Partner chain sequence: MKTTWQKVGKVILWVVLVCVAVIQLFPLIWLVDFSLGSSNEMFTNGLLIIPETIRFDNYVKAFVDGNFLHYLRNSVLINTLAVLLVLIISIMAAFACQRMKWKLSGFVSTLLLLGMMIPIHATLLPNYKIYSTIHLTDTLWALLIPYVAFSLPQGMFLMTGFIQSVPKELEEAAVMDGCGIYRIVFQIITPLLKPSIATVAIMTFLNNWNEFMMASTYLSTPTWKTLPFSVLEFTGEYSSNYAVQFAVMALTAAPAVIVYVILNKHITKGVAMGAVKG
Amino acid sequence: MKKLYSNKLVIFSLVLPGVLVFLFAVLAPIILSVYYGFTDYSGMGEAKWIGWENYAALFHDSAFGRSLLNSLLLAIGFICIQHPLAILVAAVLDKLQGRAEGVFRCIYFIPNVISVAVIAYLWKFIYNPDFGLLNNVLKFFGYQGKINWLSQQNAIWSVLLVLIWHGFGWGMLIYYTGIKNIDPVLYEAASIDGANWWTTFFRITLPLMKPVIQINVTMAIISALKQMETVYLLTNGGPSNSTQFAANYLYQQAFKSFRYGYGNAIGVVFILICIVTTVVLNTVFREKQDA
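May I have the structure of this chain only, in the form predicted together with its partner chain?
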């Protein structure tokens, strides 16, 4: 048995495909990015080594700063708006029995299975000042006047709204699963003791959900950092970078402004930020769990 399980050739053959995919599709591009980050390559012609120049420029680039700020705003939006709502709805849904529970759960998740391409274009129409749904809703409630939802002032909030709306079902579903995993005996005990819904929610549901909340919050922050596709189609970072996100910015720099080298430098910094954030969040939450 032992001999069979330490056969080097067999191990090699089992691991090889995974390692190859990793080397070719993850590691190689990162190494290439690091190299191009040190050049002034435009996408065509020669690449000239310019040392740390790109990184120095990036340090003073206000559009990149704005991207990180927008990621922070989005993370705050997820954590302060989407997640409390999601937990609350999940807790309420858990109280419902029978068919309705399944139907609502299904409805809430539907936006999640729809392509970002459709979502982004759909919301472009919803925000349309002339016939868009949102202005019509306001009119329906008696507000006259046309709001330009994608103007420089409003655009970032409009983008956040789409993202919070689109991801709601996902967060809800995970909290819902977490709540379902709580031992029902605890609820019975609470109701025997005469605890009402609020007390039960704050004293039993929330504390027991702590690990799930931590996982969900971590995922929300990471996905706020990585956001690109919705923004790319909805506003493409505009007007004048007010809705810029890091991934979208590096793409624009490389393929629209022909600063391929600079785009790669952003990519390298972006990867570092994502890794550091993941590691920090995991350490913070793990320490808290141990304490």
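Now show me the form predicted on its own; what you just gave was the form predicted together with its partner chain.
If you are looking for partners or other molecules, they are not here, because only the chain is given.
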């Protein structure tokens, strides 16, 4: 077996399929996107080279700016609301024993198993101003008015609530797995020294979870940038682009407005933002760990 794997021809034959998949399924589309971003291609006919016009137009596109702002708000919601709650729930689940631990773990993960289409239409009914669950709950407590939760003033907050709730299970599961990999001996030693649950959480769990937190935060920011399916089915970026996100706006421009070149320019900017965000977060967490 050692002689077989030392054969360069065998190594090349094993590596080649993966390299080809990367070249034709990942690298080639990225290169084509960069190229089409410099053209006025509509998806049909010939592509005319127009240089930086698409990128210049992006800087004056209020809808694109709004999509980035909404992505920033969602990223803040993920980091400041979803993830603190997820890591606390994961820590509490770790302390449960027996069947209860598995039951609650499944309950929290259920939204991630349900189809995005079902989730979107479920929340449409919840937000309905005439017979929706939220307005009926408010009516039960004495409020007689009707709130349009998907109006221009309220829509972005309603969409953010759905996205934060829907992604909670993944974040919780990753934190739960990270906590499970912490050596129980550390908790036993802390318990012998008289440390309570909160002290153990802040002095043992959180410091040892830094690599997991780094991965989760990076994934959360990238996920905030590429939100599309739920937004598309719930509001499609409306009303008046108040719930627009970069991925949904890219789809609208490229495949509905037939501005394929402009859509690819949005995609290239999106990729650059993801790369810069990942590098910055890796640098910040590396400096904290070194300190």
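Heads up, when I say rigid core I mean the largest set of C-alphas that superpose within 1.5 Å between the two forms. What you are looking at is a predicted structure, and each value in this text was computed from that prediction instead of being measured. Residue numbers count along the first chain shown, from 1.
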message: At a 2 Å cut-off on C-alpha positions, does Ser42 qualify as shifted between the two forms after fitting the rigid core?
response: yes
